[in-house]
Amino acid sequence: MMAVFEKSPRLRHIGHLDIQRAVQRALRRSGLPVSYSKGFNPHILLTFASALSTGYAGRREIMEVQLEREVSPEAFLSAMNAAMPPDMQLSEAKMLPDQHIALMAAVQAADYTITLTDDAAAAAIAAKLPAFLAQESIIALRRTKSGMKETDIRPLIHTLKAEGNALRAVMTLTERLACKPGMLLDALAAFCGFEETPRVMVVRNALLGADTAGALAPLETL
């Protein structure tokens, strides 16, 4: 069973395992007829299609849940909504075919609302975005396994628009290749000629998979 929950603001300082303890934790007290692996310490068939990171909020967070029997997607939101916190109720469900590809494999990218805490920062960044999307490469710091690496995300940034004292952007995010939004914000702060990157408030609206057409689309809906 594939379900869509969300991570309200109030949760955002609140990191990906313990996301993953309470999910599992309400599994258990709903009743239903989860799957277990196998072996000396078995732990339910749980997956996430992409952690989200401390900090942030979630609209539309993804997760997979294996069933040892077929459950209606009715049921299981309804059980799953009474024994889940009130800031990570569920607002979708649906049968996988068993044949499908893993969540994580799907994922190739995020949609963001950036929401800067300053005025005055979001109007200097607002105003120089269209030159900072006109440079053939953003050079940007990843942390890797190795230490800090530089990496061009201009390909990686899919549409980025100010809205207000925010920013609305859609960028890469796969297994190997993410432009997360502390990249991103550091490298307007540098482009903006801040000495620090600005404070801001990170909501992950919708996870994205590519469709038959290869266009982007919400991952609960392909």
Given for the second form:
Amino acid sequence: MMAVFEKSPRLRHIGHLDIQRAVQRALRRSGLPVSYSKGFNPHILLTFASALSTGYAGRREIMEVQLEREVSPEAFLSAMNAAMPPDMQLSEAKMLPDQHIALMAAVQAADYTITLTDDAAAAAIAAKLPAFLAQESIIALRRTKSGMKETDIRPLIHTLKAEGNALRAVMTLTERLACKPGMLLDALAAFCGFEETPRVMVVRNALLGADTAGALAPLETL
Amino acid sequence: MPSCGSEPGGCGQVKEENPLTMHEKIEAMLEKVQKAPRYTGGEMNTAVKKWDEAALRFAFCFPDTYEIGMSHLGMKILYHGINSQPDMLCERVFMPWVDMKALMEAESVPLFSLESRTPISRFDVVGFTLQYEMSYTNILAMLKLGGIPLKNAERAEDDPIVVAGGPCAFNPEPLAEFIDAFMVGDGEEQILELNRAILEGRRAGLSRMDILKSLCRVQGVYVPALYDVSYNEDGTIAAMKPNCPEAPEKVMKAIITDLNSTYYPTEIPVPYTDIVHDRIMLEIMRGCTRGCRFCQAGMLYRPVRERSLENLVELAMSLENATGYEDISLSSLSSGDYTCLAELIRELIRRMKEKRVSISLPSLRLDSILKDSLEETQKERKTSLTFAPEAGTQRLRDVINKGVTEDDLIEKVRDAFQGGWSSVKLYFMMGLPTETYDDLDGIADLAGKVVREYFAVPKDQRAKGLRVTCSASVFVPKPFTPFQWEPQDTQEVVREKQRHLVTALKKVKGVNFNYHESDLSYLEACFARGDRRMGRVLLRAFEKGCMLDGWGEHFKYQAWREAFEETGVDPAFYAFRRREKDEILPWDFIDCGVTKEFLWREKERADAAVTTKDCRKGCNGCGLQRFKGVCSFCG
Ligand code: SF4
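For comparison with the form predicted on its own, would you give the structure of this protein in the form predicted in complex with its partner chain?
Let's see the whole complex now, leading with the same chain.
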């Protein structure tokens, strides 16, 4: 069963592992026939399409749960919504075909709203956005296991526009390659000549996959 | 905030300040602090009650961090107990960590509750739980951060009524200047009665003082302002007298006779973030019949009251369904004594199997029946086993009435090593009354014997990696124990003994030795048996920046010493002095069920190294027998 859930802004400081544990406990409360792994330390068979960083909220996060027997999406939704905390409600559930590609591998990009707390900074960035995007390449620093690495994030930015004091961005997010909001902001701050990266509130609106024609679309619709 | 309707930041009850501003300030702070989940709230099973619909609002304050407070069973019971009343609301408040506290002060954000982010000064009642003497500075810090005057005499008519309960309320005197009313004894019903009385008083338009006087009719409530204390020339207490007709001469603790019929929550909050005890805690009984003479809890929580097996199984099931926790631990002072322990565990294992819940016993009894059922479920959980012989020789164990023999211990350790455990923790106390260096050497002896038991198990049958950890804490004499008259070892003596132990244990291969700085235990001793004058020291120490004393890195011993000097209070008077039999002790006005006569009798037996039997084997006349039908073991 695949389900879409929210991580409300109130919970944005809760890390991915804690969110994962909260979902596991909700599943245990729900009374749904969840499957457990075999072995010494059995755990619920639960995966997430993508881990959401500490500090970010998510509107349409995606999880997949294995069940022992068939349950209708409606029954799944209502059992889970009764069991999930108010700040982590589900909006959709859907049965996945037996043979489907791993959700994690299907994610291609993500859609973010990045709200700046400082209006002046927001205005300055909005003004410079066309010039920023006109660059041929944008080198950003990315932390990896083997130290800082330079990445050209320009090809990873699919769309980027200003909406009031926020930025709306669709950026590549795969297991191999990603442009996270933090990298984008660092690059924007450097481009605008800010001394430090402005404070923001990040909401991940959707996880996107590629449809048969290769166009990006919300993962849960594919 | 889902907990309070549409408006973020507190239901419109914040009047002085634009509610959005305070909410925004908090949100901005959360971006900067180390562990934001301590302050976010919104956990599963936290109360979602409308502020305006509650007639009485209670701020439950735990004077330590979120992780500690959320691990505390009593808080969860009372939190849901108050919220189960249709006209009452209870929200949680914890001590913010230094980083958050500094930001709050800089931005003038008052201490707020987690659920609705309401400043604590807006609650009708602000209640602290007193678990540990060294959290007292945190209480002052929380009051100050909440904008509530520290001293009860300085509070205005519409300030919240500040109450406190918990084990340390059995000697409330060091906090007498700061707390309006103490609650002594079992809290479940008492706290509701207290709230009712306050509510009635408010409705009747009574003055603050008259409301406080009216609280005296609730069993176990002590209002310090209604008593005067006079002192002798040598500093001991001459008399403590009520100064109004409402206040009783003696405050009798509240006792719940039947735990099965009292309130126990069927849902408890499930935190997102890691806390110390993140599991279901099932209180299987209250009280203890063993009668260890150093143990305050063992006396305070008498008589023993067991919950019935049916009640416990039912509670466990509903708690499991409401929380989804993976672990249940049985909680009590000595779970091994619970009458139907084996049946209880077997039944819990049977019912919880499908949900893969593991059952853990804090003090494991490795009876053969239990062994099998435990092995079945806990294959992977061979963590370390804990034993508390408390003293190194049989003579000293007899003095403290710790009914453990060396043979018992060795047998259990052997069982454990044979059962695949390789890690054992041994807890001892040093500085017990009558202790000699022979007793300290006994600790090293015992540790050596434990190590030998491990190597006695054939190599291919024992788990690898022997770890024996020996911890020795410094004994702190506590009120309402047979040792309440005893001096604590001076710090010089403690240090000398610690050096001795280090050397003695170095010779035992495979043993790790842990001990603590004695400074904290020394202060703890001053407060544990302190009187009202210790309140002056507390206030001064707080003004000098003392706070979070229980957190090693924040403990400012030098500041405490200065606080004693500047207030002219002699710490040795409280910690190192032997009290006379007829001295009026600061807590004598409280009747904890156990009588002073019994305690003195026990003290004399301790001096003679004579043990007293477990009262499941026959009543020892501790004082509870005075009340008909309260103790089930006194016939
Ligand atoms: S009254 Fe007797 S049986 Fe009951 S706790 Fe006291 S000593 Fe034990």
